[in-house]
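Next up: just one chain, as structure tokens, the form predicted on its own.
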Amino acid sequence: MDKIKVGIIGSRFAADFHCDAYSRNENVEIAAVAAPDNLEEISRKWNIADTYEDYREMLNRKDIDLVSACVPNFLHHEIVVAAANAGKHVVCEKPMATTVEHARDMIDVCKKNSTRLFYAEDWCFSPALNRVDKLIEEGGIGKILYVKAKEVHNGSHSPFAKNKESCGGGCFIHLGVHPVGYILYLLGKGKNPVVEVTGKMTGGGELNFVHKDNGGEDFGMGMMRFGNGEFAFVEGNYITVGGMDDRVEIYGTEGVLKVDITLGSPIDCYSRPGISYSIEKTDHNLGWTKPAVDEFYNLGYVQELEYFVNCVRNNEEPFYGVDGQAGLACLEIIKAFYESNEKGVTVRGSWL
């Protein structure tokens, strides 16, 4: 089969790591990029021949097979719908949308057009967490009872992430969506529903701990209970300094697994003048640091996009966890967390 031709929509951080992942795949050609700005820089860096200021012009091309939507959250719905209507398979970054209604519409439109909607939950492809899957499968920790997971850092600089409407909320939908999504994949498997959620968060704006200019919360945590009885604790916040900190702990009847995804580098570096880069969202790179080794690979981006490309090449559906249904379930659960926080009650339902 000929190379899969990919079109990138967006030109900033997410677009850059999508380009990095696609560039490592011999079965992919990054054919074009569309964005209102930064086109010259990203096209030069990744040797992309064709650029478009209007993504709709790019979608009119017959040769584009797969589109990556690397744009602010509020644009996910618009772009996925446009890509599907143009007959393109599409990768959507997290969260899938800013509302449950938009997520449902995205699934329906893709189904109507026989195009695949890939939900980019990279934790499902992290090498460390894939190893955890194998250890669990072999019975290494017995039956899972409780999972604890978080993604936290010191806050986004994007004006769209700071705006509650364009983000869909605050740090919980923007960061907490990763642990929620991974735990759905780990414990839910599309069969074991979340039946209760209880959430606690800061109130946004002046009610935030640190980020008073954020419309949404800068701290969020919550408990989920699954239909089979397991509990899970999830956290997403913008109050953690020292770089992005992603961790998972899994407690079973016969053992425990603890995973440090982002700060687990085998390198310890001490530098008086400072180094150029260590990990995402770190405040500085002076003194002792833990410089990441192939950060995009260890976070799962490379394997994730390779898998989506292979689904297109082999005409296969994605597994639960990185499909539209899982992306929708994440939004439904996060919406329930927000409702729980606002009303001060546990919210009950059945979310898969």
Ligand SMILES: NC(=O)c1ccc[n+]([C@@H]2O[C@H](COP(=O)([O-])OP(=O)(O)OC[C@H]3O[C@@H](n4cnc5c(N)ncnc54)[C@H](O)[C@@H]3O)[C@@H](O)[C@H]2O)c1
Contents of the next structure:
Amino acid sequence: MDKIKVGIIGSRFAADFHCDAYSRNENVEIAAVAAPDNLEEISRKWNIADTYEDYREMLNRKDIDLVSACVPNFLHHEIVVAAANAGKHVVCEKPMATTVEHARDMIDVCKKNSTRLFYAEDWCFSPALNRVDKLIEEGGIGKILYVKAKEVHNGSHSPFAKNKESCGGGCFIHLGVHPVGYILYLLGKGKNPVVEVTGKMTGGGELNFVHKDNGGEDFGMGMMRFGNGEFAFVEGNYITVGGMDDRVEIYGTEGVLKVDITLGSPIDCYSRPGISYSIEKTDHNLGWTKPAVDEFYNLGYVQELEYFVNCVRNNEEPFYGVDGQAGLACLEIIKAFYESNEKGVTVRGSWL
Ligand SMILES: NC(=O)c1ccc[n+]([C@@H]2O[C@H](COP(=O)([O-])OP(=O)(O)OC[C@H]3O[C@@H](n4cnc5c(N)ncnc54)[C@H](O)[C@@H]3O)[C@@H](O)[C@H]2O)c1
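Starting from the form predicted on its own shown above, please give the structure in the form predicted in complex with the ligand.
Once more the chain from above appears, this time first in line as the rest of the complex follows.
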């Protein structure tokens, strides 16, 4: 079978790890990249033959099978719709969109064009969390009662994430979408709905703890209850210094699982001059650090994009958790968290 030809839209942080993952896959050719800036740097780094300033021109190409939308959240809808209408399968970065209505439309347009929509929740492919799946499957911790999960760091590098309109909110939609998405995959499985959410957040701008220049909140936490009775607690915040901290704790009737996805490393390094890089979102890398071995692998990006490419090759739908339905459910739940925070109440519904 011929290689799958991929077009990347976007040229910075997410585009870089998509290129890294595709480059490790012998069944993929990164055919082109489209973005309004940084084209020379990204095309040189990943040896990409064609560049486009306007992504619509790239979508006109007949030979591209799969598109990666690595653009700010507010552009996900526009780009997924354009890609599907051009007959391309599309990987959409998280969160799926900035509104529930946009996410629904994206699912409809992809369905209408018989193109696949892959929702990039990489936690579903983290090797540590995949091992956890197996331990749960074999009955190692009994029946799950409670899950606690978070993604936290010291603030986004992206100007689009600091702006409430282009992000769709603050840290809760931008980071909290990972724990929400993972817990939906783990407990919801498309059958067990979230029925109750209660959220608490800082107020954005001057009402934030630290990031007064961010329109959206810089701290968010929330409780979810599932139809089958399980509880979950999720956090997303920009007030955590010392590197990106992604953690999951799962409490069952017969045991407990605790996972450190990002900070743990088999390497202990002490450096007097400091090293160039240890892990994502550290302020400095002097003295003792724990440099990651392969962050893109540990976070699941490599395996995620390999899986999506295989879905295209084998003409298969993605599983619940990384499909449009899960991406939509995440947004419905996050919207309910925002409503809960604003009104100071618990919001009830049924989200799958
Ligand atoms: N899965 C993850 O863990 C993860 C991590 C980081 C970012 N993301 C997601 O990836 C997306 C991009 O984030 P980022 O960190 O790369 O942001 P970024 O600010 O680093 O880059 C944004 C990119 O979008 C491009 N862009 C802006 N307007 C465009 C347009 N009209 N057409 C085409 N390209 C345009 C810019 O050129 C730039 O390359 C966001 O949705 C973010 O949530 C996901």
